[in-house]
Every structure is written in C-alpha cells, then in structure tokens.
Amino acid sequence: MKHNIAISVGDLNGVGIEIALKAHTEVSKLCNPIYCINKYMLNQAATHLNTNIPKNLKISSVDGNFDIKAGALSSESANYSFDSFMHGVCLCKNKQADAIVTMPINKEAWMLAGLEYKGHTDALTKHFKKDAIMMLGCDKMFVALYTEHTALKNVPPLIKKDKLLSFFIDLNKSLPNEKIAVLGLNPHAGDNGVLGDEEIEITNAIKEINKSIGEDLFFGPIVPDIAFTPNFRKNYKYFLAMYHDQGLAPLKALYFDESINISLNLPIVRTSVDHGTAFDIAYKNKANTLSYINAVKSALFLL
C-alpha cells in the first residue's frame, strides 16, 4: 500500500508548482501525492505553464486567490506558501498524510508578508515546540547545521559546550550509530587557540557526548577547509557544520541538483527540495525535478 505524501506548493511565483506537475507521473508511482492548493490557483499555474493538469491529481484545498506573477516578490504568494505548508503539516498531524514534502519558499517574501518565521524549519520548531535540526544532502553526503539562518556575527556566542551537547544528543537520536564529523568554527580549527577558542567548547562537547553514548561517534573539531576533500569524505558521510554557508557551500558545489533538505528531531517526517524559488526561470519550463523526486524518496525511506 502506497503512502500518502502531502506536497506544499511553495511560492507560486517560483518553480515549485512546475516541478510538481512535471514530476507527478513519476512521483505517483512511488506514493499518493496530495497537493496543498486549490483548483483556482492550480488551474492558473497550469495556464501559465501551458500544460494540462493530470486527471488523477489529488488536491487538498487551501483557501486564497491571487494573480501569479512569475518571478515576482509578493506578500500574497508568501502567505499562500505558508498556508499551503501549514495545511500539509496539519494533514500529517491528523494522519491524513504520512509525511510532507515542501517546495521552496522565498524568505524575503515571508518577511515582506510579516510572517515571523525565517523559513520552514523555524516554523516547524515553533509549531511543535521542538528544536528541529536542518540536514541537507544526498546519498553520498549529508550536512547538518548547528546554526541555520543566523547572521555570521551571531554564531560565535552560540558555540557553547552545553548548547552543543544538547544539539549532539538530539542529532544522535535522529542518526543513531552514525559517525559524524564535527567542523570547527575558525580557520585551522583555531590552531589550539591562536585563531579563536570556540574549538575548546566543541572539543569538550564531543568528549561528553561520546562518553554518554559509550562510543566514539562524534569526531572533531575538523579543520573546515579539509573536511570536504575527497580523501576525507571516504571516511564520513555525515558532517556537522557550525553555520549555514560553511556546510552548504561545499554541498551545493558537489551535489546541487540531487540534494534535499530533511528536518530531524520532529514528530512528523518532512523533506524538501534543496534549492530556492529560482524566480529567474519561473514558468519557463526549465526547472529540474531531481531534488524533488529525491525528497519524496527520502520521505518514504524515513517512514
């Protein structure tokens, strides 16, 4: 029996709905997708794409009507993307869907709309009152983020042993028995305090988590500029970056089209494409479906 997967459509001024429609036939072989959108908005998107809506496509209607404007920053589209997302979350909570796969939203548009969240993960953290963990990657490599959408200047004060330890505990529960390479914050992982002392906090947290689980599963702090080299990646599949670009720049350089986003440490399964709204190619039939298909496969694997 195939699982029901809620699909939140993301920012309708972007590429999400194009990807969903393009991949519908293939995704329907894997699961029963339920698209969180109403008929009016779906028909409008299909008209923009000059495509037909598959006859077997199932929707769970989300209220709201506005004019789609390809590539435009819009508070209306932002609000609809949020409503679609929360509708999918509710389908999961009510057992009408087994997982949710999310299409990309635009964070600037969310801010323009007055939404208080920095993105999907932040919204899930606050909704479930649990510290969701953002992890991105593909079968070859995954990168978890200790801090997510945090300004770089605000990252160093957050590198504290107790906070790190709590994060390590949650990550270990989500990825039991997996080896995790923990990156340092500073160049050369601080050079024993010459370039910064945050690595002392990281080292102490690593020692404590390994002692508590009775096995050396967390390794580091690893010098950041060698962590993603081919030889190092032969020994590790899972990496923990201290901040957003430290982990995601190398990941996207290596596996941009196939990577996905997974939210760990939550009561529901949520995966997502690992790319943005791509406003520059919206409704031009140029969007790649690989990340979305991988996100669906990963959601099914996690169930």
Second form
There are 2 protein chains.
Amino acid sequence: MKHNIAISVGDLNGVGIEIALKAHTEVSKLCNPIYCINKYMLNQAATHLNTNIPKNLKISSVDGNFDIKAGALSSESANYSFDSFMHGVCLCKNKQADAIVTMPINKEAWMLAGLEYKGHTDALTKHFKKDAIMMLGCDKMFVALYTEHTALKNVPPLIKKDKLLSFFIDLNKSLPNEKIAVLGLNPHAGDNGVLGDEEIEITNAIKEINKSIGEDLFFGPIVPDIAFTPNFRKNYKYFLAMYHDQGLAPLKALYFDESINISLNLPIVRTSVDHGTAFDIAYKNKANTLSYINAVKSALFLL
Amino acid sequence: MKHNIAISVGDLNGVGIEIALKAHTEVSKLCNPIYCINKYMLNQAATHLNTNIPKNLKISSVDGNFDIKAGALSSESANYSFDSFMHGVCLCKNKQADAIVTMPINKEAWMLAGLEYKGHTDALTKHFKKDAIMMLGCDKMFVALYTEHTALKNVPPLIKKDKLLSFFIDLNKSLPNEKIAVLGLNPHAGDNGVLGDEEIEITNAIKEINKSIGEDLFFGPIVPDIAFTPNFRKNYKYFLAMYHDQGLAPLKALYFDESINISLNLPIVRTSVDHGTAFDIAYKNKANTLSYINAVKSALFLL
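Now that the form predicted alone has been shown, please provide the structure of the form predicted together with a further copy of the same chain.
Now the complete complex, all chains and molecules, led by this one.
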C-alpha cells in the first residue's frame, strides 16, 4: 500500500508547481501525492507552463484565487502558499496524509502579507507549540541548525548551556544512537578563549548531554572551518551548526541539488526541497526536480 | 634564474618542518628555498623525523634552541616560530629573498608566549603598518576575508560602509580588473531587512567602489549559502567573505588539501599553507605537502 503524501505548492509565482508537475509521474510511483491547491489555480499554472495536467492527479482543494505572475513578490501568492501549507499540515493531523512535503515559500512575500512566521519551520514550531528542528542534507551528510533565521548579531547571545542542552535532548530523541558533530561558534572554535568564549557553554552542554544519555554521542565543539573537510566528514554524517550559514554554506557548496530540508521534533513528518522560490527561473522550464524527489523519498523513509 | 624564497619553519612542535623537508627536492626545482632555522634545531627536527638533511639545503640562521616536543603547546616553540617568520620577512625587505612562504604557527602558543598578534597576517599588518588582506584558496576559487580572527559577536559592528569601502579599495588594488562576489552578513543576505540590516552598508559600499573605479567589479551582497553553490561558482573566482568561517568552511569543504593563504596589500609577497600546526599528526610522517607546494607556486606566480 502506497503512502499518501500531502504536497503544499509553495509560492505559485515561484518554481514549486513546475517541479511538482514535472516530477508527478516519478513521484506517483513512490507514493500517492495529494496536491494542496484548487482546480482554478492549478489550471492557471499549467497554462503558464504550457503543460497538461495528468489525469490521475489528486488535489485537496485550497480556497483562493489570484493571477499568477512569474517571479513577482505578492502578498496574495504569499497567503495562498501559507494556506496550502497549513492545509497539508491538517491533512496529516487528520490522518488523510501520512506526511507533508513542502514546496518553497518566499519569506519576503510572507512579510509583505503580514504573516508573522520566518518560514515553514517557524510556523510549525508555533502551530504545534513544539520546537521544530530544521535539518538539511542528503544521504551523505545532514546539518541540523541550532539557530535558523536569526540575524547574525543575535546568534552569540543564544549560545547558552541550558538552551543548548534542551536542544541536544530534542535532537537526540529525533536521531537516537546517531553521533553528532557539534560545531563551535567562533573562528578556530575560539582558540581556547582567544577568539571568543561561547565554546565554554557548548562544551558544558555536550558534557551534560553525554552524561545524561550515558554515551558519548555529541562531539565538539568542532572547529567550524575544519568540520566539513573531506577527512572530517568521513567520521560524521550528522552535524549541528550554531547558525544558518555556518552549516548551509558548506552543505550547499557540496550537495546543492540533492539536499532536502527535514523538520524534526514534531508530531508529523515534514520534508521539503532545500531551495527557494527561484523567482528568476520561474515558469521557464529550468527548475531541477532532484531535491523534491529526494524530499519525497526522505519523507517515506521517516514514516 | 630561480627566485630565492624564504621559508619560515612555523611551530617546530607541529608539522611544518616535516613538510618542508619532505618537499625540499620538489620545491628546489621551482626556486631556491632559504630555510629560516639554525643548524641545531634543524638537526634535532631531522633526528625526530628519522630523516637526513639534504646536502644542498640552505639555511639562514635564526638564534634560539629548545627541545622539540611533538604536538606540545610551548612558548619556546612559539617564540622561535615568530623569530623565524620575522627573519624571513627581513630577508624579503633586504632583497635577500624575493618572497616568503610561511609554515603554520600556533595561535594559542603565541598567546602563551605573550605574543600580541593573532597570526601571521596580523603581525604583518602591524609590522608594515598596512592593512594586510588575508585571502585563501586555490586556482579554482579564492576567498578574501573582510574580518579574520575576530570573535563572531564582534563581526556585525564592523560592517560599516566607510570601513568596507576602504577595504574594497585595497582589494581592488591587489586584484585589479577582477570581479569580486561580496557576501552578505546575514542568512539570506538579510532577506531585505527581515533577518538583519547590515546588508544596507554592504550595498552602499559596493555602489561607491564601482562608481569610483568606473566599472561594476564588485557584486553583492550575495546570499551567503548560495555563493558557493556549483552554479554560482561558475561565474566568480574571487569571493569576499564578511567573516572567517563564512568563507573558509565552504572553501575547505571543497578544496582543503590544495588551498593556500596569501597576504595581499603588503610591500612583500607572502604565501602560506592553509592548515594549522596539526599537532595530532606531528612527526608521524602523515602530513600532506600539497598546500605547501601550491603556496610556493603561488608566491612565484605573484612575483
């Protein structure tokens, strides 16, 4: 029996719907995709893409209509992407879907629309009142993020032992028995205090989590610019970065097309493509489906 | 006529001298290396390495003697590494050498020894009273650093238009006619202010430098986790990172063994290996010579 996977369509002015339609045949072999979009919007997108809608395509209708404008920042499109997403989440909660795979939304458009969330993960955290953990990667390496969409200047004050420990506990529950390489915050992981001292908090949190789980599964703080070197990567598959670009710049340098985004520590399974709305190539038949297909596969793997 | 290249030996408790001796024959084909070390210390290192000193090896003697202890943090070794370095710099200033290639020093050991510099680049900046620019990379990509050995919390306040502009002017003088991809500071380069606003300073500095040089050579602010993706790298060879790990984590993920370190904006040519003292493998015949040989080649290329 194939699993039902809700697909939220993302910002319809971006590449999401093109990828979904392009990959439909392949994805249908893996699962039963349920697209969270109404007929009117789907037809409009297909017309823009100059493509036909496959006959067996199943939708779960999401109200709303507006004119799709390829690559345009729009609050209407933002609101629709949010509604499609929450619709998919509800399908999971009601057991009509087993998991949700999300297409990219545009954060700037969400802000324009007055949506108070910084992205999918933030919205899930608030909806479920649980701290969702954002993890990106592919089968070669995964990077979880301790802080996500946080301005860089606001990151150092968040490096505190108790907060780290509570995050480590959640991460360990989501990835039991996995070794985690925990990065330092500062260049050279602070060089023993010469270049910053937040590593003391990280060290203490690592000691405590390892003691509490009775096993040394958390390692670090690792020197950030050494963590992703080929030799170091041989020993670890899971990394914990202290902030967004510390983890994602190396990940995307190495595995851009194939990476996906997973939300851990939630009551539902959610995976996502690891790219944005790519407004510059929307509706130009240029979008790559690999990350989406990997996201579907990962969702199935997690079920 | 082959160029004379001063080689500072770095921290003698680390891997530098092993690499220098191991690569001597190959490096001698490219240039005349002049090793900044005295006979006593060289003999001691060779004994530890269980190797013979090549007959044609030329030294320029640096006073001092202490017992080499593989992998040990030591203020004696720190002081000797500093003296070897400054000796090589003087050889360049006196035209006895055309350039200097430096082996790694240990920053923690320098601090232990009361040496007030954060590393070679910082010492050169203070010695020449010119702001040395640290650039790392290989022929596939180079990353210059706007801030270097700075605790992360101290980076955001340094992102100011006038300071950036003066850095851009120096960088442009060192790399005339080269396109530079300038990274943003925040996740998604701030997402138009949603995730931090330092990108406004970067944008304004870019506008001003391009206007003053009469050509669009500086591009950005680039989204940091997109800058090093394979597609983006096709268009740029030179990147400017706002801080140490933003540039070096992706660089080392991609090109760890072959990368080197170049000091720009100085009266002398200085290149260096792109790794540390690697105390854990010192005197174990495990060190890789590729970065060193590339550093020698780059120094010759810059002459």
